[in-house]
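The chain below stands alone and is given in structure tokens; this is the form predicted alone.
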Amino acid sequence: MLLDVVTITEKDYTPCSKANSSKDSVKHMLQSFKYLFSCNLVLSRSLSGYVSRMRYLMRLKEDDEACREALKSGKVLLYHKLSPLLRKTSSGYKLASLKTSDLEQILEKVGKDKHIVNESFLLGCTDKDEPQFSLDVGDLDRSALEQECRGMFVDLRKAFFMIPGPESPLAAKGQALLRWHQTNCFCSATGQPTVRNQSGSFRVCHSSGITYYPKMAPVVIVLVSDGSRCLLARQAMFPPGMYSALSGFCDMGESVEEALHREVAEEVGLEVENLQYSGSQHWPFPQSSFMLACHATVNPDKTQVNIDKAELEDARWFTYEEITEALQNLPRDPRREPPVFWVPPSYAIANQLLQEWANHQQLSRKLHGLK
């Protein structure tokens, strides 16, 4: 799950000397606040039973019988051809979480064996230790299920605009796990069927003895800055008007640093001088990616962009004012016309990079007496 970005305001900063107004001081402050925030997160998790909850989940992953028992009292996120089920509430939409017993009754009403609930995959558990599972029922009639479940199945990209931010990682994880199992039914060495364990944490080929685990492809995503502007790009497949940070898959054997330098050079013809790690995020598109987010800088005298047209439709520099306006005017409804220029919404780690960059620019401007 993405952490909330720490916003640093003028009252958070008390200069101790003239040297503290330097760029190095600003950088040090941002790192310190992020460290303190991380410590608080770890402490709160320990106090809320995080360790016991993780050990409980590990037992469910390893013990098939315990997992089957947990499913009986658990809740299931339902998908239809990888589209999650949403329900409308007084404040908007949210993920539909069905009790196993209720789901079994619904399945019987639409003429399906209730025991297909046992094909669910373990996702995690709530703060109240309620086990959570995902199940795809794409072979059943969609409209009949929507009527019985009092909801609707929505494409995940659209669902991200409709559901609360904290629910996005769970919806993404559910789809990613379902997709992985659907595409790994056979052993790559023997061609024989693979068999899942009850939780869905792995699949085994009994012919070869090979065990397969769900995988994520590492991807670097980087926000490049020349000190006062940041560089955003768009692919032809992006929604109209949307620009995002540069990103690309890591090649075999590459480090994050090597992949980042290479991607920036390939896509926009710039040479990165410095980089700083920001955070990470699971991303379900196009398959299942592990996004490693970084900030990077280039020489302010060498900012001429040379776009690789095979990769990008456009790339250009944006000012602080343009970014802050875009962050404040994110599209809320995918069915409406989006702004002329907009950036990925809050659930995407690209948005986190932009928020951090804007916060850094704001602090830097205040330190130097700029508006």
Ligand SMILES: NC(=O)C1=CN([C@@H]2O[C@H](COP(=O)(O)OP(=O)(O)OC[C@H]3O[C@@H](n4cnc5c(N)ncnc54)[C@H](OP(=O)(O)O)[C@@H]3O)[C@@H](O)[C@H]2O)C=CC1
Second form
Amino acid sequence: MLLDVVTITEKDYTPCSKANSSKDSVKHMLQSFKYLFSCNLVLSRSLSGYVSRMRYLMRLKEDDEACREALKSGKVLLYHKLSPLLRKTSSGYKLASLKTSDLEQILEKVGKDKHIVNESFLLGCTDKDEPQFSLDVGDLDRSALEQECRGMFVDLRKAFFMIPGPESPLAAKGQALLRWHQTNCFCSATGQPTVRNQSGSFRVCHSSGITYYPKMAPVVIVLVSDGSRCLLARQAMFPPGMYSALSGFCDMGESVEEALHREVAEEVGLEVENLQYSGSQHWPFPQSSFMLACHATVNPDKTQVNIDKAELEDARWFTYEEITEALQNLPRDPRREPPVFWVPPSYAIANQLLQEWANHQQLSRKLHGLK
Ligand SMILES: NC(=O)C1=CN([C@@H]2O[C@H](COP(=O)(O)OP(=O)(O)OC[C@H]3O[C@@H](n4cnc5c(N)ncnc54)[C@H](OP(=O)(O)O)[C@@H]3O)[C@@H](O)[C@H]2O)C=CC1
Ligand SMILES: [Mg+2]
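Show the form predicted together with the named molecule, please, the one above being the form predicted alone.
Shown next: the complete complex, the earlier chain at its head.
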């Protein structure tokens, strides 16, 4: 089924959609399909299997005893001071996912009480219906653990370059949940300790009765196009040569559209139109952000950028050729000298926006008989 859908082309869609769809919306539909698949929303999976898995996870979040039971037969992703444990395989590195019983033995070998596994937080469920958890063992000896686990703890940013793409969201989620619990141990109203439920889906202050749920900060990210070029910017803190789409935190009370118009106006002094939603992503750096990604256009006669130097070091328009070259030229190896101009890697939603923009440009060039 996956192959059937992915090989549908714009041409295939055009006859049945002529009556009510423009070519742009057909392209957008195709992009949305590709995005669904890249997100691993596995449509071929039977609905009942997916629904029962979600219902099972829901029960684990609500029922502490059921969650404790699930942990016994589950898998745990181990972190050390928020760095995930990776294991070498024949083809590279993978996130290490330890059986709870194996982890208990490892903990005993390094002289720790095996019951600290109960401090794990529920992350989800594998395709084989195994519940998955995350646990930070940052107060234990790192090298002793690495030896016992036959792996190594790697900073998450570096780990993203090493692990297979589909594992990145899970590694990020594990870290985000751990960080949230580590930084929300006290009630902001009473200063009293908060207590987690077994799954870690919330913390409660028994003194004030306030329940705290894990939080993400909504961020808009937008790739602005003038029809033939796209606008990228860099902050002084970015690695040398890296440019990305414009982004910014939503203010309290703002809609995505308002945040997006405001951020572009603030950062580069332009007014955008034709907003088109592309997708979303949880982003763990530096704290949990919820990235909402869109495309937008500006009038090709009004492309003069006026940079807010407090926020951005540079912002400029890039051609289709520059973008396609940068997309093929990702610095996979952080030890190598980066190219003069490069863009965020494939695990970042900025990369998805650029891929979509390049595909769109390629199609419209074909339609206009250009190379
Ligand atoms: N996944 C992806 O493809 C990409 C992800 N991003 C992420 O998007 C996020 C936002 O982008 P950025 O352009 O820096 O944002 P902004 O343009 O809003 O600029 C950051 C400003 O927001 C302040 N700030 C920090 N945290 C928050 C918050 N939770 N709510 C409101 N304001 C805040 C900062 O203050 P101060 O620093 O002074 O404390 C700083 O002044 C970053 O976390 C970045 O990593 C960005 C581009 C690509
Ligand atoms: Mg910004």
